[in-house]
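The form predicted on its own is given below as one chain in structure tokens.
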Amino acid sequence: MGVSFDLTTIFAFIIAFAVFAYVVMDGFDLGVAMLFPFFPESHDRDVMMNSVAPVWDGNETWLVLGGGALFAAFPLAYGILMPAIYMPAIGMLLGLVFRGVAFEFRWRTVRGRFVWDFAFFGGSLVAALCQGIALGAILQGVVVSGRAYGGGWWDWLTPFTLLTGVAVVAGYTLLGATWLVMKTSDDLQNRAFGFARIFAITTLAFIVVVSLATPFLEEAYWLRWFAWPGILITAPVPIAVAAVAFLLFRAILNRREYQPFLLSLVLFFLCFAGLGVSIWPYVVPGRVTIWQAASPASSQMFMLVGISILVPIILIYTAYAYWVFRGKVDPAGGYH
């Protein structure tokens, strides 16, 4: 359970940061798209898409960083995990392609707009579902034979992975609803509050179910969460989740505009922290540790120099973009 901050550990935290940044930043715009069927009016959909249009493309930077860093810093893990999740990974990428194309083409047609509305919704739904399935497939464990993946083509498809897939869909939709609460006004915001309440309940229900199921996947998970004295470290996580859930519902019921989105992000962080507690120090859960999978120290040091330069630049321009478009979306076009 201890953490020693050598170069390999630093890269593990860099990848964890990149993945979390992608989840929370791209998660809300995927969630906005998945709310499209509940807002059939074209005008509302225009506002919803405009709310994420300035930032959605940059959000995917973190997905590239996380995948590239995994390949470079932990090549053995990359070689084992990717064959195990080829199908959900391909599905996710195709979904993101359809979502991206819909952003460009929806504004260039009136007669065929319903096609791109469906592509925006469907691509986002597939991407979110596949991300959750991939997470579940990794968390439930993969078969390792020597230094390669030893499982079958369909090992990723189990009841647990479908559960985590739907859970991620619910969580992203909560982020999307709370984002709309923050970025819209009037009737659209009123309905967003309603969906925020519904998906807050749904997301918390999935958190409970997934949390109860996970310790039964691996003996190490059970020992990490329930064995003494490790429980002293893990117990604060569910307590914090309960406290944040209470604050989230209170913020929604009191119709706070910014607090629901921020508290949803905190909820995601706590879930992410719980995931880290479960699998640390493995990069292939229960099979390969981060040190066993690591590339040579010279390679990691070379990459660390580049990352230490590029990541601050990415953070600065991302923060600037969010600051420039910090206001509410004007239904007539633009921000105010």
The other form holds:
Amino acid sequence: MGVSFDLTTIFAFIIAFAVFAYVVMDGFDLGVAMLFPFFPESHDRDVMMNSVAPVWDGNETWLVLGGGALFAAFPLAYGILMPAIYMPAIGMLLGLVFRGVAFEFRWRTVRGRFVWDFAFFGGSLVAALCQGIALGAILQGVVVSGRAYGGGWWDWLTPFTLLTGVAVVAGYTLLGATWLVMKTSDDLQNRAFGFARIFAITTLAFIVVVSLATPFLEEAYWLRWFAWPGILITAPVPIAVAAVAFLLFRAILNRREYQPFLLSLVLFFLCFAGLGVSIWPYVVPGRVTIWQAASPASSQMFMLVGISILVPIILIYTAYAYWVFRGKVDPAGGYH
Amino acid sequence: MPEWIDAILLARAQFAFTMAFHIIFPVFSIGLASYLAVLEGLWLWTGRDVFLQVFKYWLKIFAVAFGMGVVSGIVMSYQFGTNWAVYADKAGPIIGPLMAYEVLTAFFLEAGFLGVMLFGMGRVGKGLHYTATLLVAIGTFVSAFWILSVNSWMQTPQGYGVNEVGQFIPLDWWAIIFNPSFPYRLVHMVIAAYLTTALVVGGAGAFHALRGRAHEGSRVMFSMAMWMAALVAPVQVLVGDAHGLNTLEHQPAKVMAMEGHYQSHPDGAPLILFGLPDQDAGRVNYSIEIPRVSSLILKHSLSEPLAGLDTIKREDWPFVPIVFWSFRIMVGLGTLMVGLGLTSLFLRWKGRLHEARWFHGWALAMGPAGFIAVLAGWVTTEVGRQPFTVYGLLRTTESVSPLASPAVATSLIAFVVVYFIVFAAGMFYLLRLMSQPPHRIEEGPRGEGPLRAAGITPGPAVQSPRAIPQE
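Can you give me the structure for the form predicted in complex with the partner chain, which would complement the form predicted on its own we have just seen?
Expanding to the full complex; the earlier chain stays at the top.
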């Protein structure tokens, strides 16, 4: 699999970066929310929500960049994929609506607080599930006719997509639990350690099942992963997953505060890299390559200038925003 | 489903519905972010506590409104792909990079510093906090810059070519971004945002005055809002006029629809004040007209000829009744805003600004007028662009995704249900916040006091009873 670094390839990596940034950053926001049912105390929920309240909006912006850059750099793929994942995409958007408004609505009422607690949890669960389903739907292949999507509006619903949907829910919850381990203390942290262990096991189980199922979807995936000499490149990925899983469990059992979250991020990165290995160089798997879908060089070049200058600046002030709200959430007074 | 309901109509209804809900929040955010920056600046400069009170008061409202703008905006950014996939494919090489720049230069800036602005007052110094407030305000403006450039390019496209697969490709980015209608639209819209916000702030102040609860904070914000209305509303009339002349030059059919001019008038066109446009018959029934004044407004001469829709192919006509009425709603409300602003100057001169109850009633009634005017103006410009998405080049009927009607109908119903629940609740919380006057010790978005004496925890010892009023 040759990788030549032309403009279009660079954009494939830029979009991959934006999507990965979204997945891990909003992943822990959504994960924290999905743990709400296990923490029925209003005070615990205050702390959990406030641990992500100052940063969630920035995290979600990576989703807009991922979608926007796909639209700009690969408009054909955007036009084919969005109708293909129509229902899960709409479901995700509506879930994110409930999740997003809950951050402020929850503090504007006492009597109706339970409603927004549920919206926070339910919206996050639906969003995560739909993201996983959309991933599965793209991975299993979509019908293309001409320059448009040619399938039906329920094509996305298969056992495989449900599997990837639940897998993403489990993975995000692992990120949320390990985030809470890092940001909270005492009893809340103790319980977060417990959930980190449970969801680490669940997530790993799903990684194994999805990894085993994927090569059977398309012969191309099979050849990519198991044919000689590609296996030389692909084999280290599962080996690294096993090593990181070992370190993750050890960190949780030894009650490390930062390591579980960081190792979960590494785990996500490895899975993401594995997906990239499977799909490359397609943007609509098996149908449209990144070069076929690419917008003209004048469009990509114009954007590349902005991205090269602005993304480093964005990363710096995003890091600053995290730094301002560093450390444990003070259970008595939010971040004060 | 009745047969006249097809996927195109449903997709258009969905875009119109989700956009109508979305647009009011950024308009409010643009104005309010700037107002907050002014308030915090005045507090830092003068050291007067009242500015901090009013700042914290509107900060809570900003937090709620901004959140609603974010979530409804993400829906918009994905709707191009889900419902308008052909448009996305064809216009993506031009529209996409502009929207990517909006994300990179505006959304990240707003989102990155919003947390510091909302929750950071006790964690960073005053200077850094003010920087965060300023950056959020700048971010809202930059966002308006890019998205209005996109919208304007769809109205007055230039600087493009068409490639072998029918995509619009960029030839000259400068010409694309600064297309002919963009400067007018940008200024008109940003002023609309400031005016809308001023009317909301003024309406809240007037409400407190009418209830006899206007203390220093309410009076300060009412006074500031009326200054804004008095200074900006007349400017908006001039800018609107210039925008209209620009539209006449580049999209004459839209102006014909606004004016209700189905027929050409070789000897000077009448200004139709009111009437009932009949699209099928191609005439305006029961019209009340002032002879030749339309030519005077648009051509600055009583006898200048003015072409009508009869000079344009029938299939290229916009739907006149909607454009005709939405334009009149916008202009009517704008006139009332100018009246409100000028009256406030007179009352201020007489020293009765804070006493005249009838004026407070008027200001309260005008509270939502900015939103209605913005929606009406947006309907005028967007429906006036029909039947095209990219004006004169790509028809709306050729832009839509290859989706089955039931899929679009299902998602439309889901959007309607969810938006009515979520935004009704949001409106309720916003109105409840605004119904209370600012207090001497005004809490932040999490109910914390200005000196960090109170916590976020609900409980009698740490939470002021005012944090959640009138439960």
